[in-house]
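One chain comes next, on its own, written out as structure tokens in the form predicted alone.
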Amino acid sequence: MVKRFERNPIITKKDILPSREDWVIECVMNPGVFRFQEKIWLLLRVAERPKQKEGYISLPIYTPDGQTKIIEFDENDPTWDISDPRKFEKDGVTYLSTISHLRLMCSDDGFHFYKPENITDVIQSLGNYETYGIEDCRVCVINEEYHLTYTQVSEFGVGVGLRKTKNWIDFIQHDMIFLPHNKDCAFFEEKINGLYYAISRPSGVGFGGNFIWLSTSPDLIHWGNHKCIMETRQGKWDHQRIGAGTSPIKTIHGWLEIYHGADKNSRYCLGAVLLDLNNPSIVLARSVEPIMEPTEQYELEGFFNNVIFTNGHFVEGDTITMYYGASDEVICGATLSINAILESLNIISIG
């Protein structure tokens, strides 16, 4: 069902320069994927921070006007909780250990990626709701326009941002389209019964949980008719949190979505779900076991271990070419068979 690229990982943090000379890249992960100018493009999430001084920890925050604020503290300061390398906490306030922006790379063959020419390759945070960075962008094409849905992070929470472009030079930025706390937003690439559809992952506090919801819109900006369509499953590989990959794939059997799930140890695997063609709120089938799980060293060990996370692919016939982040540190690729996934869901038999 899954064939990893022999050259994995195909991009590491050594392949990219930090945005500032006094900063260092800690992670390269979770690319959006699209085609443009007869090339394959990745929109990477690049997480960086200032070079660390011995005995101290420093973390960055953007200000709304584009400046940078640095918070520094003694690594032995007991008032700081640094047990999770992704985030630090003090006095009930959470700070990210790194700050993320988006970075473009392109390829002629899908395996060897390089910095593009004549296009600004860095997409940075803008405004009050992105001061902790922008993350995990999905890219879909609707009406010959590229739609970028991504995670906005700030002291106000985690929400979903939207930018649009036709040429990857000029961008239109919209206000936050899904309120905090929400992320993992992916658009369907065509209307269904006159409406646009999206899946996202709001997070419940107390009641509820990290479930996948479906929403509709007349214009891709104003969203409503929200329905919870998938919950975590107690005792299974996806019992702690779940979230969408990228745009669902239209098949004759339904909309096929590759999603991620994590357990209580934050081990991230990939599964699949099939949604009804005319009413995507109806779940027709869902993976009992993962279709892909961390097994390779680059997936098992890294900045955050035991992680496979995807939010980008392209489709040619039966083949999904998927790019994914491994252990929150490197970029990898794999091919998957649509029919094999459907067979694993007991939708078809190809034996």
Given for the second form:
2 protein chains.
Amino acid sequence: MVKRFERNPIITKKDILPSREDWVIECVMNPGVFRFQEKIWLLLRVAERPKQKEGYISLPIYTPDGQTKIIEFDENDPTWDISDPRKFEKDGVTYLSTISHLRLMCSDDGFHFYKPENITDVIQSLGNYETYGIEDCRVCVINEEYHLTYTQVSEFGVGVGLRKTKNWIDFIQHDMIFLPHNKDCAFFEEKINGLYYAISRPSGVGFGGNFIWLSTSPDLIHWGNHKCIMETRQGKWDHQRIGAGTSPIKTIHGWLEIYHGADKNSRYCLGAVLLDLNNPSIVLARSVEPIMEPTEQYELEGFFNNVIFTNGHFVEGDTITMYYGASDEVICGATLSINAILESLNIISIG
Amino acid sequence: MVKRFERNPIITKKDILPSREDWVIECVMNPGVFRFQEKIWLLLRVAERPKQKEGYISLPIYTPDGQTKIIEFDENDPTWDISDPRKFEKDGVTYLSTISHLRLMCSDDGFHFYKPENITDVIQSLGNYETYGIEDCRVCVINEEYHLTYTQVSEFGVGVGLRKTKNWIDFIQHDMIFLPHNKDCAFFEEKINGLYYAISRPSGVGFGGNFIWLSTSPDLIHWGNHKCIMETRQGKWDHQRIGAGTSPIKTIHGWLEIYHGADKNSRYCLGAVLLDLNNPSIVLARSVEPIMEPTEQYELEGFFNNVIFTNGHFVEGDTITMYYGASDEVICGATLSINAILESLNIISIG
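Mind giving me the form predicted together with a further copy of the same chain, seeing as the form predicted alone was just shown?
Time for the whole complex; same chain goes first.
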């Protein structure tokens, strides 16, 4: 069902220059994927921080006007909780250990990626709601326009941002489309019964959890008719949190979505779900076991161990060419067969 | 600025029958307010639970088909955290100690309320997203239709529901309008520059907080363009959480909104905020000190001490007749002067 690229990882932090000379890149991961001008493009998430001084930890924050502020503390300061490498806590306030922006790379064959010419390859935080960075961008094509849905992080919370572009030079930034706390948002690439659809992952406080919801929109800006279509499953591989990959793939059997699930130990695997073509709030089938688990060295160990996370792919016939972040540190690729996934969901039999 | 009714509390649990003989009402509170057929109406929140057996605690849950399930446990069971009387926790899952529905009462003078005739006075949970109850309904009138925005609580989380009615007999229930975690939603009662507006209170996880956001809509169903207009304030009376009252009052100086704020000790006071008439994302003024604090016996002690919470009022000239829940247990009333509030915000001087 899954065939990893032989040359994985295909992009690591060594392939990219940090955005400042005194910063270092800790991770490149979780690329959005699209086709443009006969090339295959990745919109990477690049996570950086200042070069660390012996005995100290420093982390960066943007200000709304694009300046940078550094927070530094003694690594033995007991008032800081640094047990999760992705985020640190002090006095009940959470800070990201790195700050992320998005970076473009392109390829002629889907395996070898390079810095593009003639366009700016960096997409940065803009405004009040992105001061802790932007992350995990899905790129969906609707009406020949690229729609970038991504995670905005700031003191106001974690929400979903939207930028649009036709040429990757001129961008329109919209206001937040999903209120905190929400992430992992992907648009369906066509209307269903006159409305646009999106999946997203709000999080509950006390009640609820990290579940996947479906919403409708007349204009891709305003969203409503929210319905929970998938909950986490006690004791299973998707026990703790789940979240959508990128835009669902339209098949004759339904909308096929690859999603990630994390278990009790924050081990991230991938599964699949099939949604009804005419009413995608109906779940036709869902993976009992993961379709892909961390097994390779680069998936088992890195910035955050045991992670496979995808938010981008392209499709040719039966083949999904999927790109994914491994161990929150490097970018890898794999091909998957749509029919094999549908068979694993007991939708078809290919014998 | 504030004049409490002399006969407060005006409604207590003794004035209402529980929805089942084996249940008891613990609290009546937080009424939505509207005018209909030349009367003043309250849409109360009634919080009930089974009659408690000596040594045991039991709490109710609805099933999606309207049946009731009771969860019972030994009051000394150490796996249950019952320190907050409003909600209990076990194994990281939160349960409400009571279950709420909405109840209509009407009045000819605004002081004496009675059970209405000829219409059903009970509005109950409906469907998957209300199995732990419905709470704190705002009633807004738009296009001669009553819009009920209320908190839906279920295993899927805490979100905002919407029902509409013209005659209080026939209701339309819409799908969830604001994803979890969100509550305290009130609509503006007219369009501004072609769009509807709402305020709501999403909650952050790790990042962000319990802040007030503004959103726009073309149809009152789909919401977007989310902007945070008010944060909590460190160390002040509105340190821990804030949330809107009901629909803003249109004045020549701006949209006047009464909101609640809770401090570090969960003491709930009321304050005011003035929003720009043409662009309500602009905050013109905000109370430095509360305009109303718990001072009376019925506000200082009850189901949850030190609470004044409002989500309903009607306006005549300069006078706001406001109804509020006191100590999460009883319903009270007070009149406030719009001009006096505007003066407290340093917007006008009335000498």
